[in-house]
Every structure is written in structure tokens, then in C-alpha cells.
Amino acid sequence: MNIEHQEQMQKVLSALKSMTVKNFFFVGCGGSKAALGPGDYFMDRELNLPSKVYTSNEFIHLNPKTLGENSVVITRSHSGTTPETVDATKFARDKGAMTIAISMDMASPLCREAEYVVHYNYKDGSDAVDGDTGMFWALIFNIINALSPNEKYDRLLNQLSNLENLFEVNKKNTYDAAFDFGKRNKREKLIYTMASGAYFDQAYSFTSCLLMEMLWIHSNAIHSGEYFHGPFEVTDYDVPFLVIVGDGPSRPLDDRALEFAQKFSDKIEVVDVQKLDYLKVDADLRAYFGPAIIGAVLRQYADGLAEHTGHPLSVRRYMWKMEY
């Protein structure tokens, strides 16, 4: 981590450790959003304090009753220009919560509203570490840390260097598959993704972002706990699902929507997190890392599908062409 990035962890860890902290938000849009999900189930499993997602505009029209001076908003958007992620942060500041703005800008709206930044490099070369996924992890884990200390978050920071090459090493292991799956999805309309845990808003991300704005697909993403409660009547031989098996509590899920998706499709495609490659990691920290690494995974997923389909992912219809 370079060193204005450590100055701005500091920053906020010590800010953090000036307050007694009741409650966390997460608040964003979209992608932003998706992206802060994994850090809602982290600490909802590490940390004895409640911690929620909220899209930004409803978190500012609900008015959480437990939003104040003790709570902790972390608000991210990429270009730091939303509105409504703008809105939420003043609004959230406004009430007297902690306010962290996560952004690749740090001129942008969004960190000029927030009280504490936590800026990540997009596209300029950097290591991984620097970036979006490799700075949110070290936020998430440095509060987990700070709140709740334990050596395995010490090992889990330190081993955080090693993400530039998790993400290139597999994303060479999925390469051939996620080009052809691609390849045979390619005329198809509508593409359905499942997972559970961690690894939802990862599929939620895919669905959203990758497949619908990005290919103009068709999609929905289905939790693996809440397939049989209604969407597996959709499930016929030539209905295409791409499902995540996680490798946290929640596999048995995955593992038991899966089981019958495949009874009743030709075009399941599984990508399986226990089949990553997690090179130095500790047996330990690994499911940990399995959610930061099937982003590349899954990204590497939509190039296949934009290079066969002849779509390129940075085409739009309507977004930043006219007002809405």
C-alpha cells in the first residue's frame, strides 16, 4: 500500500478509535453498491455491532432511527460524482455520523462531502493492493481489526500484497472458461446467476452491471437459499444459470441449488470458489480472499460474452448520455 493510502487508513482508524461506535452503514449504487456488500458480511460475522447496505437514495428518504453521532457511513462511489451517493454522504454527515467516502477522485463530490477519504488507483499500472478491491479489503479488515483484534486479521492485512497475482494467477486458470462460455452463450437472451453468502453481491454485481447494463442481457440474481422458494420453476433444459459455489458457511446452499439445476438444464455453468488457486494463502484466510478474487473471475466472464456476442462492455443506451 503506498504511503497517502496509509495515511488515509490511519486517518480513519484513528478517528475510530476516538468514538464509540454503535452501528455501520454501507451506501451506494450499482456497482458501488454491490461492492460494499462483502464488507456488510464480513463484519456481520466478525464484529458484534449491526451494519446494513442501503441503496443511496432510500437510506436518505427512510431515515435510519439509528443513524447518528456513533454510527460509521461508508459511502463509495467510483467516479465520486453520483448524486445520490453525494446526497447520502451530507446527509449522513449532517446527522453526525462518521463519514468515509471511498473513490478512485479524490477531488470529486463525494470526498469533498466526506469527512475521511480512502482513495484506490483504477487503471494506471499499480499493484492490485492500490486498487478498488485490494483498498476496501484493507479498510474493512484494519476496522474489523481495530474493534475487535485478532492475530488472523494481522496475517489476512499482510498477506493483502499477494492480491495482484491471485487475481492474475486465475484469472490465466478461467481464462479458456469463461471464453467459452462466451462462445456458447452468446445468442442467448437472458442469463440467470445464483450464489449465496459473500459471493452474492458478487452475482448481483454480474447481473446488474456486467450482463444488463453492460451486454443488455436479460438477467436476475437468485440467493442459492431463496432458489426453491419460487425461481426454480423457471429451470428447464435450455434456461442458462452461471452459479457461484462459495466456500463459506453458506456452500450447503449452493451446493443444493446446484444438485437440481443441473437435474433439470443443459447450461449450467459452475464456477466453483474452492477451485481457485489461493497460492501463500493461509488455509485459514481463505474465504477471506475467495470473494475479492471471483470478481476478476467474473469480469473475465463478460469479456468472453462481449468478444463472442461482438457487444463491448463500455456501450450504453442511456447512461451518461441524458439526464434520468
Second form
2 protein chains.
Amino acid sequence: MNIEHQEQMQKVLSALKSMTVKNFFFVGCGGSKAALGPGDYFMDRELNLPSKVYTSNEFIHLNPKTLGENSVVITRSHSGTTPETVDATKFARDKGAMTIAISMDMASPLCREAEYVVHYNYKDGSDAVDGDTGMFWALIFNIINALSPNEKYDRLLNQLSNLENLFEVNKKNTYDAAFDFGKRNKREKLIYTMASGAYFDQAYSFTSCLLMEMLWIHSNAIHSGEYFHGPFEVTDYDVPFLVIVGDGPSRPLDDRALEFAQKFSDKIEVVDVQKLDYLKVDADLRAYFGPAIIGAVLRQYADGLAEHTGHPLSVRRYMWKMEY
Amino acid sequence: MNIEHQEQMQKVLSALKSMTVKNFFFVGCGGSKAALGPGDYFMDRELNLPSKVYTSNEFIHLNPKTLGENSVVITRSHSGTTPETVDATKFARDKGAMTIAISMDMASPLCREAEYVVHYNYKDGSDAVDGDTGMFWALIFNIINALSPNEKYDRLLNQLSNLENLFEVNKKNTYDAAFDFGKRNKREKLIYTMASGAYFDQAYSFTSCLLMEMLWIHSNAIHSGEYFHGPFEVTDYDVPFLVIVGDGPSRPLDDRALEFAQKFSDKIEVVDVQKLDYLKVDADLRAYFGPAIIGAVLRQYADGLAEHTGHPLSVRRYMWKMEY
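Switching from the form predicted on its own: structure of the form predicted together with another copy of the chain?
The next block holds the full complex; its first chain is the one shown before.
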């Protein structure tokens, strides 16, 4: 981690030590909200403190009663300009909460509104440990380790230095499958996604930002645990699903949903996190690393669709083109 | 409320008074999880205690660290037989939490596992105050009133006696619109839903249980606050959306999403909660009653689709027909 990033992290941790934390709020929109999801998931499992995720505008209008001076509000926006998230940060700070903004741009409105900032590098060729996933994982597990110290978090934080290689190797290993997925699915107007646990937000992000936003393909991110309670009735031989089978505690949910889906649909694509190459990551830390790696792998499945549909991921019809 | 129901409620409230409540968990699957959602929403706004919703199997596998002797876990299953929810109740009770099960069948496995039970009547011609919505609203606002007393909750609980008439009048007022929606949309293979606040779970339920499960129509429940952060790019002249415009604090989110959607799609159906007839409900209590009434209204939109597609809501291809 570079020195600027280390200093930001130290400021956050010092501030945390000087307060009594009562709860955590994760607040963002779309892909940024989804990117915060694993933070909520891991805190839920590891910390004896409540946490919750909100889409920014709902957070403001709902106005949670537990939000106050003992709250930590972590907001996130890639550009740092998302108006709802800037407003949510101001709203939380006005309530006396400790605010931490995550963005690639320190000069952005979001970072100006927040008391603490966590910057990440973006497409500048620097090591992945300083990128969006590396910095977010560092933030979350530094916080968890500060509030509930455990040697496994020390190891986890050290082994974030593997991220760059983990991304590279696993992207290479899944490239062919991802592009073949694009070829086989290029005529599809609708592709469902499915996942659970810390991976659910990856499915949500793939559905909302990659399929719907960037590729104009209809979709819905179905929680594997919810599949049998309604959604599974749309399963048919010609209905495509991209199923993430995670390697965390909820893997049995994914396995069960996958087994059923494969029985009745001929168009099931499986992304099995257990088949990733974890390189030098300790075996007991894999469930923390899987959700960090899978995003880079999944991106290639969207690249595959873009390649074969001739619809670049950069094309929009509304976003950035008009006021809304 | 009938005597059996009153006694159940009193037992819950007495037990609550004898413990120090630290947090609430709402746990269920599919439509039952969605039905619990407004409880989480209202507690979030009104109580200075954390609450969170989980799908049952995720709840067990995630194993939230804050779950313990000071927790209240509210589980729900219509039949009381949903295996994941029965297991979740047992899991929570083993952790020392206070468990409250909601079901129409007191002899069900769910109700046998839970320490406390809240029964609701189902299709027996009794007053709606004893039905699923009436009993759940009574439970939630009795709990909120016990922990944070306010005269408005007393009025709210009293005015639940209006539910029967509210259902009847508002179903009647929206019947034609709902059946016309069915006629206009009978050829659609995909219909999105959209909502926010306490209404989001109504959209989720309509999407998962009515459109996908009962009608085999593809769908996705989009949060109005998330619409502009990805999903809105699928909007086009021929893409249908059913938009619930709520009457609570997040109505501005719905208004904004609706305005955009109507500009680019010719197939927008609006269900405006402000146009409901609230009869004798006090003006300051409407935001509590809207989410209680809208489910009965929305059901008619599914009835309209069933009528015009000739696909009865009772038809399934997998559910109840095989092991899974």
C-alpha cells in the first residue's frame, strides 16, 4: 500500500479508537452499493456490532433512527460525484456520524463532504493492493481487526499483496470460458444471475451494471436461497442463468439452486469460486479472498458478451447524455 | 382482534418487557420474507434499535455475530412448513434468542419450534384485522409502542379495525385498472416492477411470487433509488414497468424514476398509493397504512394477467410437484 493510502487508513483507525462505535452503515448507489456489500457481509459475521447497506437516497429519506454520533457511515462513489451519495454523506455528517468516503478522486464533492477519505488507484498501472478492491478489503479488515483483533486478520491484510497476481492468473484461467459464454449467449435478450452470501452483491452488480446498463440485456439477480420461493418457476430449457457458486458458508445454497437449474435449463453457466487459483493465500483465508477476486473474473463474461454482440460496454443511451 | 390473537400478543409483549432487547431479525423466504420487510422498515425509522432482514437459509449459514440472548427473531411462513424457516427458528432459539413465529397454522413445525407464536386467519371470512396483514401490523406496532411509547401508535393500532373496509373499497376502486393492465400486458414475456421505502418489498413480492412463480413472466424488482444507477438503461418504448408510487418519505424517489420511465417507455403502469381511499384513517397515519393496503390492490393486477393470459395463478410446474 502506498504512503498516502497508509496515512488515510491510519487516520481512520485512530479516529475509530477515540470513539465508541455503535453501528456501521454502508451507503452508495448501483455498482458502488454492491461493492460495499461484502463489507456488510463480513462485519455481520465477524463483528458484534450491527451493520446495514442502503441505497443513498433511501438512506436519507428513511432516516434510520439508530444513526448518530456513535455511527460509522462508509460511503462510496467511483467518481465521487454521485449526487445522492454526496448528499447522504453530508446528511450523516450533520447527524454527528463518523463519515468515511471511498473514491478514486480525492478532489471530488464526495471526498470534500466526508470527514475521512479512502482513495483508490484506477487504471494507472499500480499494484492491485492500491486499487478499489485492495483498498476496500484493507479498510474493512483493518476496522474489524481494530475492534476485534485476531491474528487471521493480520495474515489476511498481509496477503492482500497477492491480489495483483490473483487477478492476473484467474482472469487468464477463465478467459476462454468467459468468451465462450459470450458466443453462446449473444442472441439472448435476458440472462438471470444467481448467488448468495458475500457473492450476492457480485450477482447484483453484474445484473444491474454489466447486463442491464452496459449491454441492455434484461436480468434479475436472484439470491440462491430465494430461488425456490418463487423465481425458480421461470426456469425452462431456454432460460439462461449465470450462477456464481461461492466458497463461503452459503455454498450449499448455491449448490442446491444450481443442481435444480441444471436439471431444467440447457443454458446454465457456472462460475465456481472453488476452482479459482488462490496462489499463496492461506487455506483458512480463502473465503475472504474469493469475493475479492470474482469481480475481475466476471467482468470478462461481460467482455465476452460485448465482443460477440458487437455492443461495447461503453455505450449508453441515457447515462451521461441527459439530465435525469 | 379475537381473544386467541390478543392472548398471543400479550404473551409477546410481556416477554419483551422482561428482557433487554438489543436487536431484531426478520427471517423468512420469498413472499414471507417480503411480508416481513415493512416491519424492518418501520423499526428502522421508529426504533433506536437495529433490525435486519434475511432469507432463512442465509441467516443460518451467515450466522450473524450479533445474534444472541438479547435478540428478537421474527420468522414467518404461511403454511408454517418452509423447511429453511423452521430450521432458522430452531437455530435462533438454540442461540438463546427470543423467537416469534408468524403463520396461519399453529400446529405447523414452525410454530412448534418457536417460543412465541402469532397466528393469522386465512380465508375464513373473519375480519381483516385477524388476517395476515392485520396481525403483522399489530405485532410490529405493539412492539414499537412497548419499546418507544407514542400516542400515534395507540391510534394506529385502534384504526387497524378499518382494514377490512380499506381492502374492500380500494380493491373495488382499482379493479378496472388492474384488469385493463392484464389485457394490455397479456402478450408480455417480461414486466419490471419498481418501488422504494416500505413498498419495495411489495414490488419484490409481486415480481418473485406473482409474476415469476405464478405467471411465468420474467421480472426484476428494481428499487427506485437504484434505477438510475444501472437498470434504467434497459428502458425502451416497448419495455413494461409496473411502478408503485408510495406515499411515505421516499415518494420523491418513485416520482423521479416514474417521470423518466414514462418519457421513454409506452408501457408504464402506475399504482399511486396517494390515490387510495384511506376512509377513517388519520392523515398522519397514512404512511403506515399504505403499505398495508397495497398488497391486496396489487393482487388484482396479477388476477388481471391471469384472466387475460388464461394462466391461473394456481398453476405451477415445479413447486409442490417434486422434491428439490
